[in-house]
Each structure stands twice: as structure tokens, then as C-alpha cells.
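Okay, so here's just one chain, in C-alpha cells, the form predicted on its own.
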Amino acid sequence: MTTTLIGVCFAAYIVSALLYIVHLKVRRPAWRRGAFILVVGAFALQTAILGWRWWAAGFLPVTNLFATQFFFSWALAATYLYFELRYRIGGVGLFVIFLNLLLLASVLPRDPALPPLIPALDTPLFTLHVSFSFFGYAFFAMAFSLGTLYLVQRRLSHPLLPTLPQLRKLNEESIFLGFVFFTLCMLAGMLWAYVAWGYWFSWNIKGVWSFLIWLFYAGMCHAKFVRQWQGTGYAVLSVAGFFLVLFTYLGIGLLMSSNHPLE
């Protein structure tokens, strides 16, 4: 049942992406409204799935690869809707929708069974830590999308795309919000580690790389005030930073031994 419902979400996001592409070409409001309605509908269904799984498990189900990818997809959709409702970005967020589709496509063949929760994770701090983490990742993914689009627009100067100052503003806001959420993630994680194991920070590889991500985006929050890094340089950093995020999330979780394994 869960897999079928996720398949419905996947189909809705595909159709919404196609409608946004059509809207970018023909500029008719009906196409954009249809795409937006599909995104809202898919997000609502994802929220219902997440809520049901949370209720059934008794905890936020983000303890394996299936669950984290689904939650990441949900956070991406929420981030896209934030920017759409605030700035009417429309098809500008297509990269994020495509990334969402990749996440859902990788989720569909996996087993949706709910694994048991180990005692160390049975705390509200775990829920806060993971939630803040993936919302930070989602905003960094949006920054990746906007940074890529900035580089494309700088070369093409296409009239159907937002101007460079608009893309720069959105990118800087996305980086800032992602940094805020990731800072909250780090604080919740430190407190959780102290409560569970008696120390604030360990030199486990996942903890070290998470701290490197925090330093990188802290530097980006400063770089927007440095003329040499504004515009193209900031866009390049936005793209590079997201690859750092992906390595920390998937590379370490799947390929290396850490206290944040993904199975």
C-alpha cells in the first residue's frame, strides 16, 4: 500500500514537472496552476504517508535508507512550496523537483517495512536532530538548483528565466535558511549525544564531516558580503556545497563505518 501511494506521488511530480516545462515555453497561467496543484496534492499525500508511518511506528521513521530518502523528498517538496508561495518561482524550482523524483525513484523498489527503534534513538532530540538536518539539506538542495540556474542564465541571458539579481537573492536566502536549520541540527545532535553517551562531540567520521558542512555554509553566509565571491563565485560554491552534503549523507552512510549507518 505504501509503495503504491508513493508511486502516485511520483506520477504527480512527473506531470507537474512537465506542466512547468510547458509553462516556461507558452507562459499560460493555466499550465502553472495545474503544475502547482499537482505539487500540493503530491506533498499532501506524502505528508499523510509520513504521518501514518509515524503513528504506526510510534517515532519519526527515519532510521534506514528508505525512510531517510522519503523524508528528504518530503522536505524538498516543502522547501519548494515555501519558495513558490513566497516568490512564485514556478519552473525555476524544476531542478529540485527532478531531485525529488530521483529520491522517490530510488525509494520505490525498497522495502517500506518499519524497523525497530534502538533505545539510544528513543528521544525527542533524535526527532529534532533529524528533522532539522533534512530541512537544512533541502534548502541546500534548493541553493544547488538556484546556483546552477544562475550559471545557466549568466551564459544564456534567457528572457523566460529570472534575472541574475533575482536568482542571487533567492540563492542567498536558501543558503541562510539551510544554515539556520543545520545549526539547529548540530545543537540538537550535540545535546542528544551528551544525554545518550555523556559527551558533546565525537570524532566519528559522520560528526566530523557534518561539522565541515557547517563550516562551509557558515563561510558562505559570510561570502555574500565579499564582492569577489558574489554572483558567479557564490553560485559555484552553492553547487559544490551540495555535493559535500550528498557525500556526507549517502557516501559516509553507505560506504563507511559511522554512528549514522544507512541500510
Second form
Amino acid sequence: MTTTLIGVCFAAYIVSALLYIVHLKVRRPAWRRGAFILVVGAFALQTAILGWRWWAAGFLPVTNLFATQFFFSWALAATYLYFELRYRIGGVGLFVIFLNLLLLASVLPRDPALPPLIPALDTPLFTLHVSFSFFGYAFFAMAFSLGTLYLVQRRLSHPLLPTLPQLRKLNEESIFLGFVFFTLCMLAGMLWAYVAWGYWFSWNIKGVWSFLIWLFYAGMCHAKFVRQWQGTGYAVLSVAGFFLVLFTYLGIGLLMSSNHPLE
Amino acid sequence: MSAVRLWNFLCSLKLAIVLASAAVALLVVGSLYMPSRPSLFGAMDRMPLGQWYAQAWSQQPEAVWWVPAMGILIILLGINTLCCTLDWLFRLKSRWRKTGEYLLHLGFVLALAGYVWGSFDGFRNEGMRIAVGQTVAIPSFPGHYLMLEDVEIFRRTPRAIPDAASTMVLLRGDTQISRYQIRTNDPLIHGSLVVVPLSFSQAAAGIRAQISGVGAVDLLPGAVFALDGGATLTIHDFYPWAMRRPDGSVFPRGENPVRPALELELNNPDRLIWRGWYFPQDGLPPELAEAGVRLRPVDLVYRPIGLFTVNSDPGAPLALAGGIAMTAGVFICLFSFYSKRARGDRPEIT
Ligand code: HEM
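Structure of the form predicted together with the partner chain, given the form predicted on its own:
First the chain shown before, then all remaining chains and molecules of the complex.
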């Protein structure tokens, strides 16, 4: 049942992405409205699935690979909708939808069974830590998308894409929001580490890279005030930052052993 | 360099970006050493950083050179942030709208100061074994003891994996200074001290025996039994795996119940009859048999035993204050970001 419903979300996101692409070429409001309605519908269904799983498990299920990828995909959709509702970004956020599709595609073949909760994870600090981190990652993904478009737009000056100052403003906001969530993720994580292990900073590779990401984006929150780094520099940093994020989320979990395995 | 220029340099935003970028680059390089040397870097969480570094530098300097370099960069960033925050504080009247940003900055400075403090002071003990009923001294914390009163296994929900709740008493000398039921994610915290449960098991603690005239009893250290005819039998000690030296003295070999032994003392009301080690596998010592003691071992007595992490980090309260400042700062920032944007307020660009 869960898998079927996720399949429905997947299909809706695919169709909406196609409609957004068509809309980039054919500027008819109907295409865009259709795409938007599909994203809202899929997001609402995803929210319902998440809510139902939360209720059934008695805790926010973010404790195995299936659950974290599903949550990340939901956070990406929420991030996209935030920018779409506020700034009407349309196809500009397509990368985030693609990433969302990729995650859902990897979720679909997995077993959706709810795992029993191990005592170590039975704390709101863990729930906050994980959900804040995925929201942080989602905004960093959005910044990657906006940064890439900025670099494209700088070459193309395409009339259908937003202007460079618009893209820059959106990118700065995305980085700022990502940093806010990631800071909250780190704070919850530090408190959790203290009550779970008796020390609040762990020198495992994931902890070190999370601090590194935090420092990187803290640096970016300042770089926008320095003239040479505005615009292109900032866009390049947004792209580079997302590779750091990807390495921290996937690379370390898959390639190296740490106390943050993916499953 | 004049004082004003030095101050401006210390408060400079560009300096912050340079330091943060250098720290990021150095951490990328440094972290590459970590996966290939798990035993070296795995010990980093088991002791305060300063203590770890002293050992690690003497063993593999080529793999840990980046740690102090990193420390210097981050401390410089902290000083930079502190100066920047002070500079803001001096001009609070005209800059109060940036309270969120500066609470965030102050929080970072406090957390960093807490980390530096905890790296050079305090201690960590991972895996202290304490059996129920046992009192043990906390290493590196003179005069302080932990006593495990009780361990209770429970489930938070019917489907949940079981957890243990251990009632722990913290003593200074003979005085109880704290008593707390520790669970996973719910440690005993007293000042800089934190006691975290790691795992639980069972350990042999004594011998269950049938004593004629007394019945079935658990022979555990500290127990005293009144026997027929007015004699008393006192249990002094128990070793699950005891070894006898050629000179007759007995020492503990390990925790596995391979060759258990009890240290017993038999007294008449007016005199000591015998004190010595009883190995059930060798039969009752002749002195006891002659004194009329009829004792038949039946089984081993097991007791829950807990493994605990007992750490002291004097910087932790400062770091917590930093964390609170950062949390407040980040929320205020979130609101002020939009209100400043709406007002078209962008900071001076350097
Ligand atoms: C690792 C340490 C630091 C962190 C985490 C940090 C974080 C932040 C954040 C999140 C903002 C808000 C940016 C925004 O409005 O989008 C900010 C703003 C700012 N930070 Fe930092 N910062 C750090 C160190 C410093 C240092 C060392 C300086 C000193 C030069 C500094 C100076 C500023 C200034 C001037 C602003 C702009 C405030 C405004 O006018 O809006 N920061 N910082």
C-alpha cells in the first residue's frame, strides 16, 4: 500500500516536471498551473503518508535508509513549494524536483516496514537532529539549483529565466535558510551526543564533515557581503557546497564506517 | 600598526572568511587521515583532546600534525568573532537590529571556549563496570564514588527494544550528593560530571548454597549467617575465577566463573575459628568440616552489571550557554532576515 502511494507521488512529480519543462518553452499559464497542482497534490499525499507512518510507528520514522530518503524527498518538495509559493520560481527549481524523483526512485524498491525503535534513538533530540539536517540539505540543494542556473544565465541571458539579481537574491535566501536549519541540526545533535555519549562533539568522520559543512556555509553567509564574492563567486560556492553535502550524506555513509551508517 | 587598525583587522569580516576557508580546507585534508587509522583516531572520543594529542603525536606525528593547526585557525576565528561581537556591543544603540546575528556569534565563541576548556581539563572513563550493590571510586575524581543501587529492564512501548533503568548514587566520601535513575539518553549530570549507560550484562557475584540448620542462602560478600551452636559465618569476598599462588594467597584472574572461590570467616562467640578461601570445586576446607559446618554449593548467583561512561567536562556548561545563545540567535536572525529585507536594509559592503 505504502509503496503504491509512493508510486503515485513519483508519477505526479514526473508529470509535473515534464509540464514545467514544456512551460519553459511554451509559456501557457495552463501548463504551469497543471504542474503546480500536481506538485501540491503529490506533496499533500507524501505528507499524509509521512503522517500516517508517524502515527503508526509512534515516532517520526527516520531511522533507516527507506525512512530517511523518504523524509529527505518530502523536505525537498516542501522547500520547492516554499520558493514556488513565495517567488513563483516554476522550472527554476527543477533540479530539486529531479533530486526528489531520484530519491523516490531509490525508495520504491525498498521494504517500507516500520522498524522497531532502538532506545538510543528514542528522543526528540534525535528527531529534531535528523529533520533539521534534511531541511538544511534541501535548502542547500535548492541553492545548488539556483547557483547552477545563475552560471547558465550569465552566459545565456535567456529572457525566460529569472534575471541575475533575482537568482542571486533567491540563492542568498536559500543558503541562509539552509544554514539556519543546519545550525539547529548541529545544536540538537550536540545536545543529543552529550546525553547519549557524555561528550558533545565526536571526532568521527561524519561529525568532522558536518562541522566542515557548517563552517563552509557560515562563511557563505558572510561572503555575500564582500563585493568580489557576490554573484558568480557565490553561485560557484553554492555548487561546491552541495558536493560537500553529498559527500557527507552519501560518501561517508556508503564508503566509510562511522557512527552514522545509512542503515 | 596603530591600535585602531589592529582592532579593525581583528574585527574584519574578510579575516573571518579567510580563516573559515583555511579551516575548511585543512579539515578536508585532515579528515583524509582518519579512515585509514581507525585505532589512532578512534581513541579521540575516549579522552580529552589534549591528552589524546599528547599520545597521538608521540606515536604517529605524520598523521596528526593538522590537529593543532586546525585548533589555531579555529581559535583565531573565535578571537575574530569575539572582537566582532564586542565591536557590535559598543555600538549597540545603532545596531540593535542585528541582535540575532550577534547572539549567534557570541554563542559560537562561548561554545568554542567551552570546547577548548574541556580539551585540557576534565577526564573521560569509558566502560566503568559496576555491579548492582557495588560502590566504586571514580578514577581521576578523588573522593567521589558511584554506587549502583538497582537495574530494572523495561520497554518504552510494547514493540520497543528493551532498555535498562539504573538507579545510581553519586557520593562524595560517605555523603550522597546525587541520586538518579539513568536511562538511555537520560544520564546523571552533576556539575561537570556526566554518567551515561553503555550496556548491561550479568556477572557471577556469589554462590547459592544449602547450609544445614540455615537453609538455602546466597553467599554474597558482606553477608553474615548465624549457624547452629552460636557460630557465625561471614562472607568477605568472592572471585568468579580465583587462582592460588604458591605462597597460598589468592588473587582474581577474570570475570568468567571458571574457578569460583569465597573468602569465609568462621567465628565462635568468643574466638576466630578459621578464615580463608573456599573453592567449591575442591570441597569444604577440613577446618570448617571439623567445626561442624555442613555446606553444599548449589549454583552461582548472578547479578546485573552495568557498563557506564563517566566523563567530566568543565567546559560543558559554557558550551551549553553558547548553544542556547546560538539557538536564540538563529531564530531572531530568521525573523530579522525578512524584516531587514523588507526594509531594504543591507549591511555595508566591504
Ligand atoms: C564561525 C563563526 C561565525 C558564524 C557561524 C557566523 C554566522 C553568521 C550568520 C548566520 C550571519 C547572518 C547572515 C545573514 O544575514 O544572512 C552572520 C552575519 C554577519 N557576521 Fe558572522 N558568523 C561568524 C563569524 C563572524 C566573524 C568572525 C565576523 C567578524 C568579522 C562576523 C561578522 C558578521 C557580520 C558583519 C554579519 C552581518 C550582519 C548584518 O549586518 O546582517 N561573523 N554571521
